[in-house]
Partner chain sequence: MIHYYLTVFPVEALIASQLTPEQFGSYMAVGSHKGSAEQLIFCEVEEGFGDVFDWAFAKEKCVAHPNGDPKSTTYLSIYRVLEHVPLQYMKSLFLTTQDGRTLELPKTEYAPAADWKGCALYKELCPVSPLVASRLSPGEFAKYMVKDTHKVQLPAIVFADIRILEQNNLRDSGNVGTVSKLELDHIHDCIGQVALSGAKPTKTVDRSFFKKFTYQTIATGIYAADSSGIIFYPMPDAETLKRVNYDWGRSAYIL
Amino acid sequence: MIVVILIAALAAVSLAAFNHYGLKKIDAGTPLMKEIAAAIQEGADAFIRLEYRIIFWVSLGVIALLLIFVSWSAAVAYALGAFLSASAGWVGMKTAVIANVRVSNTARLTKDIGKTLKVAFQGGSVMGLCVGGFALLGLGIIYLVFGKLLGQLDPVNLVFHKNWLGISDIPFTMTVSSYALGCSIIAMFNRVGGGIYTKAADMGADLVGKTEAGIPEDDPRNPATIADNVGDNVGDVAGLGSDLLESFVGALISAIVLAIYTAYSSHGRADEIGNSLVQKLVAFPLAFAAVGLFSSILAILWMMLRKSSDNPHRELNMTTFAGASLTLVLAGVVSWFMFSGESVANIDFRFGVFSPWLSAVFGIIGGILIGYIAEFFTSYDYKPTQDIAAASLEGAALTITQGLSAGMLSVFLPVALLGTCIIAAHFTAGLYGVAMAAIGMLSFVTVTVSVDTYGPIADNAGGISEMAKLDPAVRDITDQLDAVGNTTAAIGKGFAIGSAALATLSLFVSFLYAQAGAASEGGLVLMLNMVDPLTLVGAFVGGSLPYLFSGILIQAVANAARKMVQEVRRQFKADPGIMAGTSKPDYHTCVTISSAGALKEMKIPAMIAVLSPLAAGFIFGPNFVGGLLIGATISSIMLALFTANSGGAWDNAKKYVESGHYGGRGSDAHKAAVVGDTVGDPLKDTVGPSLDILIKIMAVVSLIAVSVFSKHNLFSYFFN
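Let me have that sequence as a structure, single chain, the form predicted in complex with the partner chain.
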């Protein structure tokens, strides 16, 4: 089985490398196009280098803590997770930067949307394949080295062990959780740092360049335009890649950890889960991910090798559908193959060997439906967004009000669906089924990330076409590709938020299991007393944490954007030749401002995620942390849906007006819609995506540290 997992991961990484080098062979176009692409590449490289330098020092600190308080295997796993997640973000971003200009040049040379689509998708596929490949490669290595070779999955090691400090844990759960923590911390920095960077640049470019000076989007006279394009790569590509890698890993390890704790808690019971079944419960998520990866590779190859039509939306949907269908069929076979002959009735598998597979199907259906609800509330083909555009006729205040309403209305249905999905998955395969539902949502993540990454590549290609003064027909092609990317991104967000909720729920249950003993020790108390004031207060505090986190993030964007606005104004005033087109703006200073702003502002939000459960645990103990996790998860999911959908709706309402409705570009309605979009920008691109990482980091940190703070906390010292 491990061979299959590693082959899948290596096949994905190999195809990623093949596509990367294949892209590099494509001509990058005119000297001006190359010059613009080089400026974007330089800015993106510089930011990622500085960001990763900070992450390196933070990671060294975490590794030291894991080494001291948990185990050396946890420290190594963390380092591996951090390295692979950082690598996925870096490779994906590098490839996107290479792909942007080549997409633009392919459109210029061929004037063929199908051929251009293939180049854009080839660029996006590198990120997707790296996300799926690296995530599974890391887990495969951990499974092989720590689980099998070093014996952490031997029956004798699937029980609590004490380390040199007397802190007890089940070693393999700590190892995989630390691996996930490594991925999560990189994702948090990439999402938060990239989010601040991209929105500061975007707002600076829009507020002064477009609104004050009246210059169009992506005009080379705008000093912030290169920073804006760099932001698309570091935020929308590197950030998105690390984010979904973290989601994928989070979902996988939540099932593994839950399986181990469930098995441990059954020790001594009449219906104790046997070792053979435990091994299969641990391996099944990885096998599921492996077939998902194989299916995704085939879907990507199919997309790249067949003759493409002129309808990019249909092409991408067919690719995603092919990947998902193949995953489902193969996963069903794997489920039957792995669990045949096992007695699965005592682990709540109500539909026999197909139970975990069926739970994953519920997850996939739930994810798709959540995505479509997001699309309904954010696409300008539907009423909620059209209503926001209509409200823009009455001014900015009503645009904001209508957008807030749409965002709030968009929360109920996805949450109801998630609830249904949890109940259905739990009914089908118990708590393990809930974790499998999360895995189902992300099992073909390689294809969804490929499609998601293709969007910013097409967007950047459009920017380069504009800056390089290419034929308007070229911009038409890249605009069409970009528009499709916006729709697919909405569906991708549905999967990310939905899977985060399910994975966090599974991790939360593991957090409770980690405090419970085996049945043989009479210690299984899988209960959180909500009447306990500590739990209740923890839930209140946890509910407020996402607001604190989001507030700091928005403040960070505002601070960086303000500096950018001042710089762009300064440049226009100091050198009128910039507007006249006779002198070049100083792009580099704007890139530096965005970069410095993001690096300075990203630390506190990232630290909140890591330190809040630790501080709460060491002061108030595990019940408080339990409440904290429940409160933070519920509040984060609501806020993530609200911010992502309201921001998306404002953005698309502006696009609807710009496409010639209610007066079109330059009208009063357009000005009001631009205000809405500007308000929504940091919500949808900085806050929303960071919230699902927040709850997973909190859950993983709590899971790793609970064995320490359940014994050592100030509250128990003073009051017990």
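Let me have the form predicted alone next, following on from the form predicted in complex with the partner chain.
Since only the chain itself is given, any partners or molecules it might have are not part of what comes next.
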């Protein structure tokens, strides 16, 4: 099985390398196109180097803490997770800036949307393959080196051990949790930093360029347009890749950790879980992920090799469904192969050896349905987004009001589906089934990330087409691809949010197991008293935390966007030749403003995610943290769905107007739609994607630290 896991990971990375170098062989177009692409690449490289320098020093501090308070294996696992997550974001971004100009040139030469789609998807597939390949490669290494070679999965080590400080934990659970923490920290910085960067530039370019100067979105006269295109790469590519890798790893380790704690809690009982079954429960999530990765590779190859139609939406949906369907079938075979011959009556497997597979199926179905709901509320093919576009005829106020309504209406059905999925998965395979449902949602993450990353590549290609003054037909092709990309991004966010809810629930149960184990070191009894004042107040505080987090993010975007607006206005006023087309704007200053704003503002949100459970734990103890996790999870899921869908709907409502409805580009309705899109920018691309990372970081940090603060907290010192 280890061989299969490593082969799947290496196959994905190899195909990513093949597609990356294949893209470089495609003609990049005219000298002006190459010059613009080089400026975008230079800006993206400069920002991510500065961001990763900050992350490096933060990670050194985290590694030191893990080394002191947990174990050297946890510190090494964290470093591996951080390195692989950062590498995935870096490679995906580098490929995107290579692909965007080639997508634009393919559209210029062929005027064929199907051929252009293939190039954009090839660029996106590198990010998807790196996400799936690096995530599984890291977990395979952890499983092989620490689990097998160093014996952390031996029966004698699947019990609570005390480290040199007297802190109790099960070694392998801390190792895999630290790996997930490494992935999560990188995802948080990439999502928050990239999100602030891209939205500051986007808002500055739109508010002055479109609404005040009346020039097109990516007009070369707009000083913020290069910064806007750089932002697509650092936020929507590097940030998205690290985010989905973190979600995938979080889902996998939630099942692994839960399996170990469930097995430990059965010690000494008549229904004790045997070691053979424990080993298979730990290994099954990795085998499932390997099957999903193989299926995704085949779906990507199928998309790249066959002839594409002129309907990009259908092509991308078919690729996603191909990956999901193949995963579903093969995973059933793996479930039968791994669990046949085992007695599973003691672990709530109601449908025998197929129970964990069936739970994952519920996750896949739930994810697809949540994706459909996101598509309904964000695509301009459907009434909610069309109504927002129609409201633009009456001005910006009603555009915003209609978008808020659509976003709020979009929350109920996904939450109801998540609840149904949790109940069905739990009935089928207990809490382990809930974790498997999260894995099911992300089992074909390689395909979904490939589809998601194609969107910003197409968006960048449109910007290059506009700036290079290509035939308007080229921009029409890239705009069609970009509009589909907005919808696929909203669908991808739905998968990430849904899986975050399921994975966080599993991690929360593991947190309770770890708390009980650290306290008793005997049979574990799960208990969290919701009427206990500490727990209840923790839930209240946790429910407010995502709003504090989101408010800080929106304020950070607004601060950077304000400076961007002032700079663009200054340049237009100081040099009338910019608007006349006789002089070139200063792009570099705008890139610097976005970079400085993002690097300055991204630290506090990341600190909130890491420090809030630690501060709560060391002051008030584990019951308060349990409530904190419940409140934060519930609040974050609602807020993430609302922000992602309302922002996506505003964006596509603007594109609906730009496609010729309600007066088209330059009309009063268009200006109102641009304002709505600008309001939605920080919601859909900064706040929404960061909230699912917030709750998983909080859950993982709590799981790692609970063995410490359950015994050492100020409240117990003074009141017990």
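On a predicted model such as this, the values are computed, not experimentally measured, just so you know. Basically, rigid core = biggest C-alpha set you can superpose within 1.5 Å across the two forms. Residue numbers count along the first chain shown, from 1.
Relative to the superposed core, A397 undergoes a C-alpha shift of no less than 2 Å between these two forms. In a rigid-core overlay of the protein, E658 has its C-alpha displaced by at least 2 Å between these two forms. For S667, the Cα coordinates differ by 2 angstroms or more between these two forms after the core has been superposed.
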